[in-house]
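Starting off, we have a lone chain in the form predicted on its own, written out as structure tokens.
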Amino acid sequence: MQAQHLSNEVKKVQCDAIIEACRHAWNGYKQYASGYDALMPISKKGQNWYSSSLLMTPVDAFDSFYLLKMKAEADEAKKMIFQGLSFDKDMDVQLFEVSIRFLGGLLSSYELDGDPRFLNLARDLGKRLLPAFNSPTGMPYRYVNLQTGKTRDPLSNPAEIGTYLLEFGKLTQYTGDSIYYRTAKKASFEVFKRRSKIGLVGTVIDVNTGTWVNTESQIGARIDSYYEYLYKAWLLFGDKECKAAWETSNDAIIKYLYVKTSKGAFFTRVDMNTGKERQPLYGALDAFYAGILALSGNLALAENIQQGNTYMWVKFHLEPEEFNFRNDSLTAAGYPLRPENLESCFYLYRITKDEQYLRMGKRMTDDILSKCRTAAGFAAVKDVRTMEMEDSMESFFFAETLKYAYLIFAPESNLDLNKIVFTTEAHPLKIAR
């Protein structure tokens, strides 16, 4: 009961210092690097991804900004999105991740906010992304270019093929034109179609032939959001057919990658064909798949992952972008600003109600505003045994990281998870069947 009488208390005081830690970061984006696409928070500069910025920071952040009720910072952002964005450049830009912060940003931006200018935005994105998917087996490339729709590298992955039903849903929603919702479904199930005899999928493809060159089966980075977006799209669509290919997936999944440990469980990197494991390796972005198992339901799953989740992060103070399970020996010592944790935190006290999960994203929380921050903002960390810091505060650390943290803690009737689902960005999108 103790517990239960703390959590109001508690939940109030880490509302608002995840609040104040968001515009500490915001400030210092503002004043060193108010333009560019992110900040740059130990050099006090700005940073672009590519030759010319599409404010990346301020379209990943409204959306947090105007969750977490920070009126005047949603304001500053909306002011200098449509003052400054323009898609009409002659620049290569990397679908995946201009999809997943820009569109899905956008489009979520739309449906909180309703200023037509969002929705503006994001139909002429989605329009110059389209041409990325004009490849011999519908999977896009990795790259186009904004202004010719020229495309470039073939081998890619099955994240960067399978995450846009639910942002080119919306588009097709709003549009009228099924172009996007098809296009973006086509290339998800030629992935899945392409799985193994067991149910598995690799980790790198060839869009122009089809052919797996690298048959690692594994559930974090490059393959995590594929997986996502199929269970998701069923979520926020009613796509059947993609309820159905998640759960062929899932099921193999847990056959051959789950792993139940003393620490808790994790899940494993196997050959996609055999199933036979390769290497014990699991990290950051792994630990996503807690929250989507609760989501779907399988709280028991869950509930261990997240237990491995919450060893991961203690052992080492943060947790690793990967560590080896099996012998707890460092593989990638990187701690970059990541939400994932956080998520499946948020997902399993939301769906439980468990203090458990409560205290789990306290810790966490508490780690990455006391050890990450800086004087103009937060930092990624380049090793968490040193806790050096690394010059690198990326948008999804607004989008995601302090967008989960708060809503662990904030009234359930800030959101309602009934009514809305998350993209892979955690841009909130309306569920409308």
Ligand code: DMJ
Contents of the next structure:
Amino acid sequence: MQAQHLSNEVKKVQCDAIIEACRHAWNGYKQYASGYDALMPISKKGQNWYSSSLLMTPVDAFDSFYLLKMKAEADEAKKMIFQGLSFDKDMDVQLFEVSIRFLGGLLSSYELDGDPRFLNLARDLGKRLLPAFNSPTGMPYRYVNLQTGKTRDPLSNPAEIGTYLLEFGKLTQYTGDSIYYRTAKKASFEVFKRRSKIGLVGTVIDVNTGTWVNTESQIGARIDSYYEYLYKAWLLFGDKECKAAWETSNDAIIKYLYVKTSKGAFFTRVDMNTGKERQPLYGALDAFYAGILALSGNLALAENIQQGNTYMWVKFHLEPEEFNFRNDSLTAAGYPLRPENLESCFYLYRITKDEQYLRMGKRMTDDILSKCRTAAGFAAVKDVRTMEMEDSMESFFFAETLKYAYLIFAPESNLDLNKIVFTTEAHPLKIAR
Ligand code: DMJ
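Having seen the form predicted on its own, I'd like the form predicted together with this ligand now, please.
So here's everything in the complex, that chain up top.
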């Protein structure tokens, strides 16, 4: 009783601290970067990804404001979006990033808020993104021009090819046009069918020829959300083929990549054809896999990985982008305010109710809020050894990092995991089977 009472107290304080941090970051954006894609939190300037702004921060942040019950901020973001966002621009955009941040953000905003203008923007964007998939294999090019549909960059990777099932599936649901889900599914399965004899995929593939250019297999950067969407397409739409593809893929991952150590478990990097280890590297992005394992019922493995995730965080006092888990040497020392470790912690706490995950969540959140804060917002860290900061605050800090941090401590009634599925950018989409 006493422990329960204590933890409710901690949860409330934690939620308030996260809301305060979110408000601080948004105020910085409004004051110094209003109208831009993102805030540069050290130089106090705005920054655009392309030749003109697509209002990435307000779009990515809206549903977090909504879930954190920050009504004034949600209204401000909404106003900015409807006054200033247009996709009718002669600009090459990165299909993957625009789909997960904008399409996902607009669709979840529509489902939460109900304003049809969110859906209209999502439909317009969806149409403009479709030409990206016009390759000989059906796997998309990395860049597409929003006005002309011109494509470029055929050397792609599983994540940038196979992370469209959820957002495009929702477009199919709302437009009644099957082209979106069909196109996304074909792209994912073009990767899946090119898996090696032992069931693994590589890191780089040519979408014109369908040949692998880099055969290193891992579950982090450039592959991660391809696997995530196979499982989540089953959760969101009940797609059994996606579930079967996930199971085949996950079996191979556990067989060849999963490594249990005394520090916890990690995923290594192997050759996709032989399963032989190439580099024992693990990092911030890989940390998401504990969450998807927990969601898919592989709880024991998920808990072992989360132990590894916690080791990585505590060892470096803030997790690095990449380290050698056999000798603890750092190979990429930055921390760009990533959410994946908190994301896994959220799923594990929701599923097990084990208070150790509350403690982990608290440790990580407290570190981020205290070490990354600047006068204008929160900044990425260039090197976790020196804590030198970098002039960047990615929109996923709003969309994911603060959202998962909050949801670990918020009452469960705020969000029912039986009713929604989070996209890879943490935009909740309603299950409608
Ligand atoms: C986000 O944009 C998404 O989570 C993506 O799948 C991976 N990288 C960032 C967050 O780290």
